[in-house]
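The form predicted on its own is given below as one chain in structure tokens.
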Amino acid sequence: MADVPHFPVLRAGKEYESLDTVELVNHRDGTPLARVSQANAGIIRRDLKKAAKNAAVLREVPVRELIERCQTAARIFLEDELIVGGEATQTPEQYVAALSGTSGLPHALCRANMQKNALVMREMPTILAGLMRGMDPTVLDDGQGEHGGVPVWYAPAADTLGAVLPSNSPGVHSLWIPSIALKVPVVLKPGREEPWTPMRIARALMAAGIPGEAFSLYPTDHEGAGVVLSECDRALLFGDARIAEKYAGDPSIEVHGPGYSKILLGADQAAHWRDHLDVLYDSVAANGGRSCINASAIYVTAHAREIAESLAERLVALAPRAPDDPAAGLAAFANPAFAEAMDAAIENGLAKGGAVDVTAARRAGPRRIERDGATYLAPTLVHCETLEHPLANTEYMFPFASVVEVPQERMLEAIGPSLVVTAITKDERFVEALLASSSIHRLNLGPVPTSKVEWNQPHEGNLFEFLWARRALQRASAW
């Protein structure tokens, strides 16, 4: 393993090599890609005792300088050869190849996610304007500002933002990046197969002049992840429905579970469904279907089977390709057991009756595909007869969605909590009801894919309000 780079722990910007390491390998052929140091829970706990000191270093930098440095880091992240650990470096192309090798994403999707993370750094002024509702960001320098002509005061609610991160898509890192401009250091527990992106982002930001004290990166086990969640003042947690339910009541932890994002085709647009097939396709298939903002259900008032069959015709063209093929849009599963479990769950759901996999008759073989040492799940579109079917509101980590016929008056009560809802309708009364719904986190009105992100709107939660607290201040008139 002499030629395999060492991937260190970052402790407030300083490298640490542990005796306990994990080998990262290419999921296709088992080729070693890195030797990753592991941080135990004790190290993380000790380091977090210095959280206030590290935060003070970051807060000394004026916010406008932090914004400029983030913008500089965007170019560095995309273009420069950056340190991995020790003397080992990584070019952008080497980063893409390594990321693809451990995550299963094809190179084209790795690059698309690279652009997404760079965009967050480059568009930091726009993102802060959205998070802070147009308030001048200099309020972060001294806590005093003005909003709508009214004086306001803010104080930091956290010295650290912890994040327990997944391995499925590097785009999730766009959610913690603004913490740096908000003057709160990050404590990151990367996904086991995806330490590449948080390290590259941290290296780019440090190369642009952000203090190293702002970045701690701890590849660790379940116990270490628990310390990140319990000992950091605020934390982001990414996980499945079980994890989301477990931590849902903790106000210091913002949980990012399944999105259950949906498309609603209103009764007034039912006859025009063919005009919206591009939106349906992009919503289901963008980023290989791996994002929480991909549509997992399509509710229509009529023509459900026709819509499902037409969309299926387009989805089946999304097939496995070589990872470096520029046209590749379907991701492999780095852990084949996940694909096997999902495939079995879908088949079990179909066996209950009342649902049909309309893509099955259109693809050449089974849903689960083995190709060149990798495991894929072919895009799957299921037509469900009723909302009560177990596959009618299910989310999987590949292009999967259900199509269900639902009367418009039942749609809002049926959707349940949904991260993104695209409502294709011009019915004003329906739009008013949608705007008033507490089940919808982000609402797209009109033919906008669920996967489209506007960076002047918070993606999920409001990081500024999570990390900073507004406070009242009264001063004696003569003081």
The other form holds:
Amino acid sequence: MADVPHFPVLRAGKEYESLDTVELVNHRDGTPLARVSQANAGIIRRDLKKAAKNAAVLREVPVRELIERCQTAARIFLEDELIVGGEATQTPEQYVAALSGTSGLPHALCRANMQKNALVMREMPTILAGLMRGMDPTVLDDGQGEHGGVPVWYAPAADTLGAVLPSNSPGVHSLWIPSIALKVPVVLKPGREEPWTPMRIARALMAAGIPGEAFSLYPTDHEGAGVVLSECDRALLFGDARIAEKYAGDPSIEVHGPGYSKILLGADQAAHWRDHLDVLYDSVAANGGRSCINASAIYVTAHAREIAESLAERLVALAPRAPDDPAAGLAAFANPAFAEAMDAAIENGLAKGGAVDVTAARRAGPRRIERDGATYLAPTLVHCETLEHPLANTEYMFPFASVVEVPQERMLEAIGPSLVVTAITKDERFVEALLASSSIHRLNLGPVPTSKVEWNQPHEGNLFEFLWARRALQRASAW
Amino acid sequence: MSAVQEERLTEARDRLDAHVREIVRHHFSTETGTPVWLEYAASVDWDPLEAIQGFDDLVARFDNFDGERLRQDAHELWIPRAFAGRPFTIFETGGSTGMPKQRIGWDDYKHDYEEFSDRLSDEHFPRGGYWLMIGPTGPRRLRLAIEHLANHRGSSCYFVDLDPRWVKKLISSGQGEQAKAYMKHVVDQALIILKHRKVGALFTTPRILEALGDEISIPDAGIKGVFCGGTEMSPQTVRFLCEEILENRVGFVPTYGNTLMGLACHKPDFAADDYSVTYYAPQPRAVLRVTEPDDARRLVRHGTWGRVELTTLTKELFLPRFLERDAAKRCEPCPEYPWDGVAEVKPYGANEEKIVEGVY
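Alright, leaving the form predicted on its own aside, put up the form predicted in complex with its partner chain.
Okay, now the whole complex, with that chain kicking things off.
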């Protein structure tokens, strides 16, 4: 045990070692990786009473400096050996190995996510411009500014941004990072298996000079997560459809549930489907299919079976490899029970008829694969005869998608809430209808993978508008 | 093995065996006996007065006591002849809903709490002055016991009631907001008393203590000692209460007790044990054993978990081998209490089924 690093609770930047700890182990061989202090709910509740004080410390730093420090932190995050707790440190390589050990992501995908988080820190000016519609960010310093010739006054709507985070992919941390530049301290409840990334990001930002008061990191239980959601002024919540529904009506909580991201291939492009196989592949398989921005359904007007078979041909090449193999693109399930449950759910869906797993005949063995102590689900592409089939709009955290033939005029009514829609069409009337749709959170027009994120526009909600409220300010002349 | 000398263990054991003989004689003899136990003696082919010469005999001879009888039996069946004609008090157990378990009593709670008083420091629980109890009053023994404890130390006690049965109903029916509102109602009443009256000592549950500490500085409000019990307290919770809620400035006395047992005292200086609190039954009046889940005659090894079994041995109540709904770790004797202790008490089966503890 002595060699296993201890991950403390961070209470406004200060380390706290709890008497209650959870041991994290490598999912392949059970090797202990860390002992993680668990915060009791009372600690979180008590600390949140100091939220205004902590926010005041962060707000004292001019926004331009915060942006610069975020940019410095990007390099530190990628390159430096950082303290995790007490004397224990972690190199970038150790971080990648630990993250891979509990998440099942191969090192290559861990590194790709690392780059994504670093990019958000480095590109903070672009991100703020996207969130603030190009407004001069110094409005965050004294609340007053001018934008497009109109006076603006903003007041912070929150002293804290809480986040109840998942363990599936470290890329999600890119969503809260801008809160620091927006001068709102974060209160993070990491996923049980993923304290690594939020700790490393917080350490990098602190090393770059962001005040510790901006970071609270509470590995905790269900009750503690409840406190983060109920006591933080604003909170991000990641969870499944059931959780998303439970909190959907709460304006102080931004829920990130399943993405149900999709690709729509317009009738005008139906004959050219072969040209777009790369986009389909990337959308389904990027990041091991772990993200909510991975496509889980592909709607086409014709050639569904042929498209499915050609895409399946490519997907089956994505096979388990050693976690440190640079070519590895498929993630293992750290909890084999999840893989088992998903495999069973897919088999149940197929047994109902009306859907065919077109990948099944092309791969050598079963969908569920055991290799070197790890469990994988092989990429699975299902051709569904109708939209009503249960597998036609289902999202799983591995490369899984359905291909369905849908008349173009039915596509929009059928998509339902979709985080990302890539619409490959030049049909102007269809494009107009897509632009007007309120079901689509992000629309990619043309052959852009659903998984590609451009940071000059808000991604998954506008954090600035969530954290700052525009008010009116009128001043008497010569006052 | 602990630092407790063998002779102290033997001495405590002998004292317990002698006490068992005395209590069995009391409850099973025709002059002083209790109807339930006299009936029992007539129904078995062995003579308790002969067969029970010590605690081990009791464990070997008696099966686990069926707690349902405490809901069903007429109280008269439980009046020892020695107490005939004396009005009794009816106490109800904890926070369960439905017909409660009831126990009748006369002076046991006074004995228990007077003995407990000897363990309290005058620094943290000054004699004279005022106490405040925030917790279940109503039909509970605890309410009279706390008042008696205060009185015994020359103090008087204010009370703010908390109805644990209502809290359980709210929580099990998903009315979390109502439960929070009720908790606030309880805490608000306590804050009013603390604002307008000079209170030096508190009795409450861990959750209410925490909620109170979120509103005021408890030491700055004049509280010198807190006596706390009712639900599970993990070492981290105890540490948090001591260090942060009580700011390391208030004496903290965690307890484990119930209507049937009385009050178990904690081993002193739990901070040195990483805040793992070990409780010791008020032996010989009550004995706690930590038993194997599938065979309650066997004890688990020291340092391992099992189900708590209680035997009550007073002249008012003989209750052999009652299985509590608690799980605990069996602990070694300590110099102050040379018999087994229990630690990290939590609801039995907490991992298998959801048990609603609420604020109580």
